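Given as structure tokens, the chain that follows is alone and in the form predicted alone.
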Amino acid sequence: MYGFENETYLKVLHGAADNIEQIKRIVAEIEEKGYDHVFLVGTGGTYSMVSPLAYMLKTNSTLEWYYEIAAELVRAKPKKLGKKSILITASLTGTTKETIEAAEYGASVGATVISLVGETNSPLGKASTYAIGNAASNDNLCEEIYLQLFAIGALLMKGNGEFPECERFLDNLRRMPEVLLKVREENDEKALAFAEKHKDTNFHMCIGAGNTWGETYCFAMCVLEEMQWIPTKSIHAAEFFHGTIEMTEKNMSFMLFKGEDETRPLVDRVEKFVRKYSDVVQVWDTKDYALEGIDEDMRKLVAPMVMSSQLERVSSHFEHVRNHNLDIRRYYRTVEY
């Protein structure tokens, strides 16, 4: 596959799965100390990556949680953030300025800070109470972040007397590396066809919901806009009919991101509408993959990882057919702002 090494991918994901034992020890220490609530914090891509964890807690737990953009958290200074808080964040490089500032601010008010990083001695790692390291091959490998975030969430819920499926869910997470590799392989031709068809398309509508909303937001902003400089709008399926509907035209490109949770009918509703009024509709659906070895009731929980895996092939093929390297930036981390 273009721009992809199987061995590296499996090494990174198995490294994330191996960290589950370390995560168990960290969560046990935090529970022994005691906490009241959880802050899920990120910047850009990592802000989108903590979205599925927020959805998991919302639909499976009574834990009190807050979902925050790092830079806003630092300036808003939530009154709830303090000694009884867990702040969970991530940055594979460990150098994202806004995320480091959020971790430092959290620590300054007594919060326990957990960070997922490529290197534990990175600036973010040093600013954290617990830094969980796993070297990645590039800064676009979302699946390893998801795997570790989901493990943290499952263990926190278990400690709260909820989610009796926790250990079985962790076993499913350990099986995900090979499962996700197969997803990438199976989606390669479809992704290439899409990239070739849309190499000159100058605008896309990206629509999702539930625990794949984060992937919808991330692909639109971090891939199409940041990495390919293609104007894009990400819109939640529940909000599509309240404004964005009027942008529907025959030649408008729609990308629909379908997971397997309770919100899937929201995306189905948008699909039914746009297929009637647009000739350019692409659906990325986690149900298209067998996910052999994954328990049926766990499919909806791991859907964000599956969505990320299939979309990586789209990103890589866009890079190739558009002759636009995914690492090129005009402004991001290039100029002062």
Second form
Protein chains: 2
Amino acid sequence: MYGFENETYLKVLHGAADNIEQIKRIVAEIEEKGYDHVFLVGTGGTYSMVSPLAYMLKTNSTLEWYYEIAAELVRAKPKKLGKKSILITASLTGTTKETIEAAEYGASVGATVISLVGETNSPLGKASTYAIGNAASNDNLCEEIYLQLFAIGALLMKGNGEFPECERFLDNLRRMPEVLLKVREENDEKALAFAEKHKDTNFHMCIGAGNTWGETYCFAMCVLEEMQWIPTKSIHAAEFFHGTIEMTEKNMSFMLFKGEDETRPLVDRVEKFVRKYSDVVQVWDTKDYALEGIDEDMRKLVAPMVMSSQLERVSSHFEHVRNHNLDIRRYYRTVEY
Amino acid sequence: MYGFENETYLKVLHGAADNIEQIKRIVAEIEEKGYDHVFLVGTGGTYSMVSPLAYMLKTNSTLEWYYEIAAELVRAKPKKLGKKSILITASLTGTTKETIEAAEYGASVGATVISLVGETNSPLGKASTYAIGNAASNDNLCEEIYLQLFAIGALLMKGNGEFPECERFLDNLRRMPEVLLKVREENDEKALAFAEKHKDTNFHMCIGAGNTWGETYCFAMCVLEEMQWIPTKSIHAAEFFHGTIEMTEKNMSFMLFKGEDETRPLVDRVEKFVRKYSDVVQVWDTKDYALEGIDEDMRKLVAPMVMSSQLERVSSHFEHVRNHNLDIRRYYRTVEY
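Switching from the form predicted alone: structure of the form predicted together with another copy of the chain?
Let us now look at the entire complex, which starts with that chain.
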């Protein structure tokens, strides 16, 4: 596969899976001390990555949670954030300024800060109560972060007397590296065809819902806009019908991000509409993959990882088809602001 | 002022202010019964309108709250939603399908449903435990909804032993109709100039934060896209720097929505950047208005209403300058889907 090394990928994802034991110890320590609620915090890509964990807690748990943009949290200073809070965040480099500030602010008011980082001695790692390290790179980051976040969520729910399937879910997570590698391989050809078809497309409308909404937002902003400089709009499938629908044109590119949770019918509804009023519709559907070795009832929970894996192939092929390196930026960390 | 009747406006807003007494009785009844948390629920425009109430609770209260898209809530069925929940929502016509379903679902699991509607005997009103009625129209809806939502929030906080300034805040709300009318008058000329300048602009990047983020999202989607068929992207000021920034062009229209809460520096940061890299920047700043009669420390809390009032002038002038009626739709309630 273009721009991809199987061994590195498996190593990174198994690294994340191996961290489950450490996560168990951390969650046990936090529960021993007691907590009241969870703040899920991120910036850009990591803001989108904590989104499925919010959805997991919403649909499976009575735990109290809040989902926050790091820089807004630091300014807004949620009244609730304090000694009884767990603040969960991530940054691969551990140098994202806003995320570090959120961790520092959280720690300063007594919150227990858990961060997922590439290096535990990075600034974010140092600002955290618990830093969980796993060296990754941009093309495997989402899956390895999801794996660890989902493990944290599952264990917190188990500790709350919920989610009796926790251990089985963790076993499924441990099997994900090979499963996701296969997803990449299976989607390689389709992704290349998409990249070639859309070599010169100058706008994509990205639509998703539920636990793949984060991937929708992320692919639009962090891949198409940031890495390929292609304008997008991302809009939630339910919200699409209340304004953005009027933008629909026969030649507008629609990218639909379909997972397997309870909100799937919301994206189905959009698909039904856009198939009628646009000629350029692409559905990225996690159901297209066998996910051999994954329990049927766990598919919906791991769907964000599957979504991310299939989309990485699209990013990768865009890079060579469009002759646009994924790492160049016009402004970010390039100019002063 | 074009397309505007002062008397109607004041009547609608005073109608909302007069409802504060009813809201007091409702909140007292709910507190008598007891509740654990609040679900803030909406669809499209009303989803954006409940956003500042979420921000108000986050920054002033330890009350537990969740902010949900109506159709997603109905599918996701939050585990927490039940007998101990207050579900707060709104729909002017009381006929928004997804919002009615959310109210019905909430009621079916025992939640106390409060709805703000034009007519209490509308379908949404009938589906609610408490329906609060005030006949409004699209050009005054936001402010009258905000007024009532803010009163509910303030009273819930007061009941929670917080927000000692509650009664003074309610007095400020009662003075808002005349204050907001003046905002409209003061912004009329500037809004007309903006509409004329942007008669043919084919894309606007809309950026906001904190309690005016809802207005940012709403003006982009419900006014520019839905009512004027002009493409937009709305992005949170903190998130802008993590992807969308790469879209910046010298000729890209930036609309910044600046309120007066703790997150104002996040929008300042965007302004500083876009003033350097774009020639087409418009800041809609609630600080531009004297708001005579409003206490200094209350300005940040009422900023979403001020933002909405000034923006209504923009919508209104776009209508005649662009010869595009605000009420016509290509798809919504026009075709079947």
